[in-house]
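Coming up is one lone chain in structure tokens, specifically the form predicted alone.
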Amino acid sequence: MSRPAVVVNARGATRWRYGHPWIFRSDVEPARIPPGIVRVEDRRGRFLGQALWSPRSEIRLRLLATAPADIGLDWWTDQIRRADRRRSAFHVGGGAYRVVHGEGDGLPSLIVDRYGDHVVAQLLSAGLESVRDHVAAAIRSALDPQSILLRNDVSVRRHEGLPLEIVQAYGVSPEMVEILEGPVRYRAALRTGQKTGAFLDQRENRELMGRLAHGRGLDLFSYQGLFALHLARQAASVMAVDSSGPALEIARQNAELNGLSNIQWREANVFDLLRALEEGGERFDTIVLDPPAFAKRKDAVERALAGYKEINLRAMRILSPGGVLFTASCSFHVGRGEFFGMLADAAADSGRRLVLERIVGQGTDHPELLTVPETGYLKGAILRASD
């Protein structure tokens, strides 16, 4: 091969023995090569594979193979093909679903999500931004979409000395794109909704608690409302808590869209509202719990705790007898025994019975892989009171 070689030393290669897709600055000798695929060796000079290389950032290689493979054009396409055919279930008309999740999926810092006949991608990585062209060809290529958007406006690609834009890669993609998610439409805002359109890793979950709403429901940090719209299906009637205005009037037109007149739509800070539920003493059949990130960093995750239980705590106090609460956090850094030994304190001091009906995490569009924990960060519960 004629690409560059970069030289790591041995912890590094074991990274990769194990499993690990990464390999960081500290342990890859100093090099002065431009952002791209490199030659990944030892110090004895034998091959270890190819990586995307990134000469600014603390990941300085991800692997993408451990052959001596021509990466080029035809090797993104088959590796996305790939991708989008473990995900046939999902090939339902009008719906959203993950192609490709990164590391997940063999491929680092690559995230391609699919609404409809229109695309969403996220270059995420200096590496991968120098051969954005192979990229965006071979996902037209394999997925055939009506058009590519690439929503590279993320923060972490700060880190790797890379601008944050938003990218007409193919076509013209629509502001709004309408989506089934089982029974319920919705739209989402391709070029300013959160992530690259919506919340598609919660997209299983929201079926399933549309499965189980009953009676009073109250969907907090509702957002667009997506759980909202699958408990209104089911339940008497749905409050659904945000503190964003904007979210709230998409989250009344995708009602509209169903024709669902049974939700109340409530702009409020949710931390203030479950104090005043509670102290009301307001009852609730079904509630969904699903906040933003409460810890981005490491050094957050006592505090992000600390208010995972109160929410948590209070939600459980208002909960009715036989009543339904899924919970969930996506802060990466708090870990599942952190979440669950969260729960099981605020379970203690709400002094309910609660019963662990099932555990469940982010969409099988969203595969995790066991020797890479950065794919998983979503994790939850559904609870039910017993008393």
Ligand code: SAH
Contents of the next structure:
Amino acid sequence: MSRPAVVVNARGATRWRYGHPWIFRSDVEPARIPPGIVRVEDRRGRFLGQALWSPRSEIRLRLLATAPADIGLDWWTDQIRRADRRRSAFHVGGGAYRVVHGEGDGLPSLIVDRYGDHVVAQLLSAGLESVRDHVAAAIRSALDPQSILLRNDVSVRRHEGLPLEIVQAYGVSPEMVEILEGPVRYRAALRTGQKTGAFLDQRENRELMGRLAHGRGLDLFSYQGLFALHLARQAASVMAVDSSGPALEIARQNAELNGLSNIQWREANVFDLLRALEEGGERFDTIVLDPPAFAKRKDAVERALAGYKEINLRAMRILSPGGVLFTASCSFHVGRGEFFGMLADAAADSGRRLVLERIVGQGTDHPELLTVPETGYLKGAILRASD
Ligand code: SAH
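For comparison with the form predicted alone, would you give the structure of this protein in the form predicted in complex with this ligand?
To see the whole picture, the full complex is given below, headed by that same chain.
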């Protein structure tokens, strides 16, 4: 199939050779080609690969294949099927997991999440949007879901000149889907929930914390209460805190669904509440600290680190001896080094002796490629007070 050709300079070509799928505007010769799949060549006319073309984005090209293969319905179906097969460990009835993690699965700008029999996807580039029908049909044939909802209401689409919208691509997606996560049941809000309905990237960490939980638990930035549900199965009691009333309303329903009555839901600002808990001399044996991304941009990193340090320091201070603290950051711009440096500073200031029991990250269904740092964003640690 003949595709329009786009020419890149040596620096652009080198990025692909290094294993990164993006080529930026400055490394691409201007071309008046509508969004779609293009053939990419170097200045001598040598074929380099096929890519998604986004004429209005700083990221002009996203590599799909270095072979000249026909990228049609069969190709998309095969790619999605293969990504799903790599997750065979998660093929449990009624479970939720990420089937396609964009660049991490070689399918740049495509997110596909499975919630039981239902799929929620995101198309995050103009090039991908132009083949939306193929992608939706491929998801259908690879995964055979009852419905496909496109949660294309993500602000990064603005950089691509795309509208923010929610589209029913197939079937009828229910408002809520009941999901089984290890021993816990929860209801995911596919249309209105954050991301595609739930934070699937912490699934493995929630199950792990469920096993480590004991005594009095505290789940900070609880959202729809998923960590709290896991903790409450083993802990004597759990206090779960979030600033969003609607999120806590679903959290309460989730607790009922699990027959758990030992969770106290509190609508509050975590910064204020932590200060009050510390001043009140309260102590907790199991603490989860899972804040939203404090640094959405590079120039916000310093302020973000100050915020992370404040909540980590206070959490360390109210941790009982022998207690366990799960702490995480999902800010891509805060690197692992900075995150662990911040934790060490907080530990020093807290005067506590904290053991780094385990370094954790995003679930294995969110693969991070070594050559594509943008595919990794979640870092975390399990700390234990050994004083
Ligand atoms: N732990 C959750 C995900 C947390 S997402 C899970 O595993 O599913 C981050 C949450 O922090 C959101 O629900 C948001 O409402 C809440 N939030 C953001 N800023 C806050 C603040 N200052 N105080 C309390 N909650 C806050």
